[in-house]
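This document starts with one chain, in the form predicted alone, laid out as C-alpha cells.
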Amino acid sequence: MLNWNIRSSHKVQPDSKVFEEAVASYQKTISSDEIGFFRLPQNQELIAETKKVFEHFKHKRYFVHIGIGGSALGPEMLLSALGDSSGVEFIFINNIDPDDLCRKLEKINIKESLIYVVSKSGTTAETVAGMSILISMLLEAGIKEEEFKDYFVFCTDPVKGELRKLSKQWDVRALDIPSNVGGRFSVLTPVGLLPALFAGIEAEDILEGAEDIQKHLQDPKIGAEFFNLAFWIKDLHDQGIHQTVMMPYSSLLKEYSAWFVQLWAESLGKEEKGLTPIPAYGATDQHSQMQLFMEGPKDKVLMLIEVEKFQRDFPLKNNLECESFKNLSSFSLSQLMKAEFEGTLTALKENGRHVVHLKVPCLQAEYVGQLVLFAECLTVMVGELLKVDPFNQPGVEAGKKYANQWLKNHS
C-alpha cells in the first residue's frame, strides 16, 4: 500500500479542539451527497456502463480524446503511469494550438477512430472547438450525421448540458460524470476509466486500490499520519511556506505531477491564499530544479515519490577501465535510481528542507488508484484548514467570461 512520512525537523502539535473540528468538517464534506469523488470506488454502475461502451467499440484502432483540464490530465496520467499494451493509438486533443493539432490529426485514420468528447457542461470552448474540427473531418470522409453514433462517445453530466442533448439527437452513447463530481476530481469516473480500458489497463484494479486506502483517508484513528500531514502543511503555510513540489522518481509518473498541479492550484488558490504547485521528476530534475530546491529559499514542501520495485531493470555491468563506468558495473539501473533518491532525500533533510516521502511498492493499477485518492483527499483536507472551498474555480470562470466577450466583440 502507498505510505507516507514526513522527513523534516519541523514539528507541529495542533490544538486538540481545532484538530477535531477540522477533521469532523472534512469527514462531513467527503461523505456528503453534494461531493461524490470519495465514494467513486464503490460505484459499480459507472464501471459497468463504461465496460459496455468499451466492448462495443474495442475494435477501434484510434482513440481520440477531446477534453481540457481535468477532462484530459487525469486520463493522460493513467495511461502514462500504467502503459499501453493494447495496440490502440491515443490522440489527446487537450489544447487549441492549431499547429500541434495538425500534427496529431495527421496520425489518425478517421474511419477507424473513436472520438471521446469529455465535458460536463458541453460548453467548454476548447472542447467544442476540437469536436467541431473532428465533425468536419468525418463529413469530409463521407460519414453522414446519422452515422456519428458509430464514431462518437460523450462523457458528460447525467441529465443536462449540450452534449447530453446532442447524444439524444444523434443517438450517441453517453457516459456519466456524476453531478456531484467536479472535473479535476473525475479521473476515477468514466473520464479516466474508458481510456484506461482501451489502453489495456485493469480499470477495476484502479478502483479497488483506491477503495483499499479509503479508511486511512477517512478515520484519524487508522490514518493519523494523513491528518497530521495536512496539519503540518497548513502550519508551514502559516509560516510563509507557500510552494509544493511534487517530484516522483519515475518518468512514468511525470504526468501525475501535471495532474497534481491542476488539482492543487485550482482547488486551493483562492482568496489570496494557496500553495503554488511545482511539477518535477527524478532523477532528471536533480540536474536542474534541485539546485533551487536544495539551496534556494526555504519556502517549499517537497513531496518525493519512491517506486520500490520497477517492472523492468538493466544491469550496468561493463568492462571499461574508466573509473565512472567501473563504479557502476556491479549495480543495476534501478539500484542507481534508489541511490539517487536516498541521496537526495538525505541531503534535503540535512539542508533543513521540508520533505514528504511517499512510497509505492510498484507501478500497478491499484497503487496508482491510491495515489489519486490520496492527493484528492489531501487537497480537500488542506482546503478545510485554509478555509477555502476546494471545489469551485471562480478565477477560471472569470477568464472564460472575458474570452467569450472577446469573441462576441469580434464576430
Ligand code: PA5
Second form
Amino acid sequence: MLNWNIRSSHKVQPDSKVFEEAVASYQKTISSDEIGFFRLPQNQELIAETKKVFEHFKHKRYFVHIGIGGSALGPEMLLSALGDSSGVEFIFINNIDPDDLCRKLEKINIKESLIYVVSKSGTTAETVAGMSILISMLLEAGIKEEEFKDYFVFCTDPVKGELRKLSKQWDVRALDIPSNVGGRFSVLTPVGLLPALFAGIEAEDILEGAEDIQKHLQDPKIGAEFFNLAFWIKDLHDQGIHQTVMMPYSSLLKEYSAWFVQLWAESLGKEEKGLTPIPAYGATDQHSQMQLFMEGPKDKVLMLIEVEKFQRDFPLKNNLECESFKNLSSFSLSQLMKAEFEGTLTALKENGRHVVHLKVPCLQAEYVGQLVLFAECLTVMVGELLKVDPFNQPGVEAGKKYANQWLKNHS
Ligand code: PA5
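Given the form predicted alone, corresponding form predicted in complex with the ligand:
And the full complex, kicking off with our chain again.
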C-alpha cells in the first residue's frame, strides 16, 4: 500500500475549528453528486463500455490520441508508468506544433489507425484542430464520412458539446466523461482507461488500486494522518513556502510529475493563492535541480516518491581496479537508486528542507491507481484549506476566450 511520512522539523498543531471545518467540507465534497472523481473506481458501467469499444477496435495497429491538458496528461502518465506490451503504436497529439505533428503523423498508417478524440467540452480549439487534420488525412486516403465510425472514437461529456453531436451525426462510438468529473480528475474514466487497455495494461487493477486507497483513507488513523499532511502543507504555504516539488525516483514516473503539475497548479492556483508545482525525477534531477532544492530559497515542499522494488535489475559487478567502479561492484542498479534516494533524503533534512517521503511497493497498475487517487484527494483537501474551488479554472477559460477573439479578428 502507498504510504507517506513527513520528514521535516516543521510541526503543526492544527487549529481544531479550521481543521474540523475543512475536513467536514472535504467529506461533503467527495461524497456530493456534483463531484464524481472519488467514486470512479465503483463505476462499473464506465469500464464495461470502455472494454466493449476496445474489443471492437483491438485489431488496430496505431492509436492516435488527440487531447490536451487533462484529456492527455493522465493517459500519457499511465502508459509511461505501466508500459506498452501490446505492440500497438501510440501517437499523442497533445499540442498544436505543426513540426511536431508532422513528425508524429509520418509514423502512422491512417487506414490502420484508431483516432481517439478526447475533450470534455468538445470545443477545445487545439483538439478540434488536431481532429480536423486527421479528418483531412482520412478523406485524402479515400475514406468517406460514412466510414468515419470505423476510425474514430470520441470521449466527451455524456450530453453536451459538439463531439457528442458529431458522434450522433456520424454514428461514431462515444465514451462518457461523467458530467461531474473535470478534465484533470478524469484519468480513471475512459480518458485513461481506453489507452490503457490498448497498451495491454490491466485497467481494472488501476481502479482496484484507487479503491484500495479510497478505503485506506477512510481508516480513522490513516485519514487523520492524511488530513494532517494537507494541513501541514497549508501551514507552510501560509509561511511563504509556496512551491511543491514532485520528484519520483523512477524514470517511468516522470510523466506522473507532469500529470501532478497540472492537477496541483490548475486546481489550487487561483484568487492569488496557490502552490507552484515543480516537476522533477530522481536520480537524474540530482544532477540538475537538486542544488537549488538543497541550498536555494527555503520555499519548497519536496514530495519524493520511492519505488521499493523495481521489476528488473542489473548487477554492477565488475573487475575493474578504479575506485569508482570497485565501490559499486557488490551492488545492483536498484541498490544504487536506493542509496541516491536515502542520501538525498538525509541531506535535505539536514539542510532544514521540508520533505514528504511517499513509498509504493512497486510500479504495478494498482499502485499507480493509488498514486492517482491519493494526489487527487490531497489536492481537494488542500483546496478546502486554502478556501479555493479546486474544480474550476477561470484563468484557463479567460485565455481560451481571448484566443477565440483573436481568431475572429483575424478571419
Ligand atoms: O482540467 C481541465 O479541465 C483542463 O485542463 C482540460 O482538461 C483542458 O482544458 C482540455 O479541455 P477539454 O477536455 O474540454 O478539451
